[in-house]
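Listed next as structure tokens is one chain, alone, in the form predicted alone.
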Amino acid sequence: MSLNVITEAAPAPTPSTADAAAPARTLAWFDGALHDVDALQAGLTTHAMHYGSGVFEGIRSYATADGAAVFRLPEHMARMREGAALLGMAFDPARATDAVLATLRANRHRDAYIRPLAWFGEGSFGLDVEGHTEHLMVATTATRVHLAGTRARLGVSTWRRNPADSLPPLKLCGAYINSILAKRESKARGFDEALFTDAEGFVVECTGANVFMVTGGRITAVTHRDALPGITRDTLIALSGAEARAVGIDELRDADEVFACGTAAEVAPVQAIEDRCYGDNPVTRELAALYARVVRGEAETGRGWLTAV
């Protein structure tokens, strides 16, 4: 498959991480205000740190020509809500969407990783989520995370994907724990990342991170219930055309191309599946350039998806 890829040239580079002023501490917004974020802590009886119950997202923001813009936030903080609501917890992407900027200023960052946070906090020990404090914090980071551009070497695990009729596919705190052991468990077999299949071997998704093949220079994005629907896999197929249906892992190890994608990883070509290597990657690289100039406003396509800082 041939991409309709943008030629028109580059703007002049711009700072990858903060401006050279920028603040001496980083600074995290919590509850309605900026602090130290090494000032900061959370009582011991925290409802999410014994039971897990809060959501969070990951986001990105991107250096462009007119500074600093957030990719598709408001999809984020509507994905964020879901999760909220199901929870019980009051949640403004108002609110939140201004906490995301404030804390992108006031840190001067351009090239960042953004992650609100919204928890359950001190209150009684107990499943019960009334009576204990609700919270609101936004941190940002420099520092890449998870696969960020590398070809990773993936291991079937053996645990499964919590199932969508258990745990709905959307981003609260206590389901990674799944995440946790699959990622464990195919690091100390020696891969990078963990692949969850289901029951009958259809392919569900990385540990944090949606998967894709290419077949004969068509891109499928792999379609499982189980699997939470990305909001990078979205914009890759919006971007590419491509078809979203089930695979299974066969015909997943069977094609040409191999990749994942996420906010943190992007698009990450995947080297190998267990002993199945990939060799050239030539439609992963036309589409990861691709999608590299529309996060930073260098495309046509897309640019209604940047929210500037």
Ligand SMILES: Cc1ncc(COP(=O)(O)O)c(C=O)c1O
Given for the second form:
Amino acid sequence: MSLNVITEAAPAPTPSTADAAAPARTLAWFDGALHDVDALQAGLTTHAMHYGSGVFEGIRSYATADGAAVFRLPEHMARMREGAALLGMAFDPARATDAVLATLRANRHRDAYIRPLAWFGEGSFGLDVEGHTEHLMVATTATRVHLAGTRARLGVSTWRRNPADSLPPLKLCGAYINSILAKRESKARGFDEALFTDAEGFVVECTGANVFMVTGGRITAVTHRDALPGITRDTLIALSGAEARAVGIDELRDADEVFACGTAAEVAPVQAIEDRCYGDNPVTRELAALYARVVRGEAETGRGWLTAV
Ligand SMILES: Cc1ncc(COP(=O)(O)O)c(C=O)c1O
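For the form predicted in complex with this ligand instead of the form predicted alone, what are the coordinates?
Then the entire complex follows, led off by the chain already shown.
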């Protein structure tokens, strides 16, 4: 086995004294059952650990007036299925959906980040994945993970984004080394996050978020074939009527407001790109507030995007 359960499955969680709403231990779903997350281990010859042969999603649930709900779960599952199909994995979105909901319920998480991961386990050290074991896990955490709550300062990456004709813009595990290199470089230069541009100077995206700009009150979603077609980006275009088109780095620098967006980042205002600092960001604030209402089921629109837990 490439991932072992090292103790018996955890007993039903008992409320801790610190937080009566939370179970004493965090559980993760692995290949059909919930286990204490600390009781799971991957083997050293796991194929995905050596080559990144896996696919993941980043999903969020929110506390709504009717209990916890997951935002745009079918769309996240469809994207994961696309990545899994490319790798030749037998991925079942209905099973993964059940696993997501079961993990949230078990951990009694409401506002949470959800991480499903499908990967190749043991087989051989060869690059042919046929015959390798396939696994699926889901973990949930109440911790914020990416840019959320910050006014990020972006450094323009000297690394190019994975070109789509080499690595399709999906959430394939190995592809994220590209993001890690760019993030490391930007942080070493004193920035919070990296902005990818292509060789012609067109903006691509950040390491884990898409990019928008506001100019003269007009909202524009940056389009690029190498960028992940983000579900948050799609949501914000639907909510704001933003135009979607290619944007050069000079035009982005000259914009009145810039923001990054993603499931984890939500709507994150950009404070600066290199030495260009942005001032007040009223349009971003308004859109961020609308998004916050939509994901919590508080707006008239978008209730169909929520899956009750
Ligand atoms: C590289 C990259 N771009 C953009 C996004 C935003 O996508 P979404 O809004 O679907 O979370 C993400 C996050 O998943 C990402 O990893």
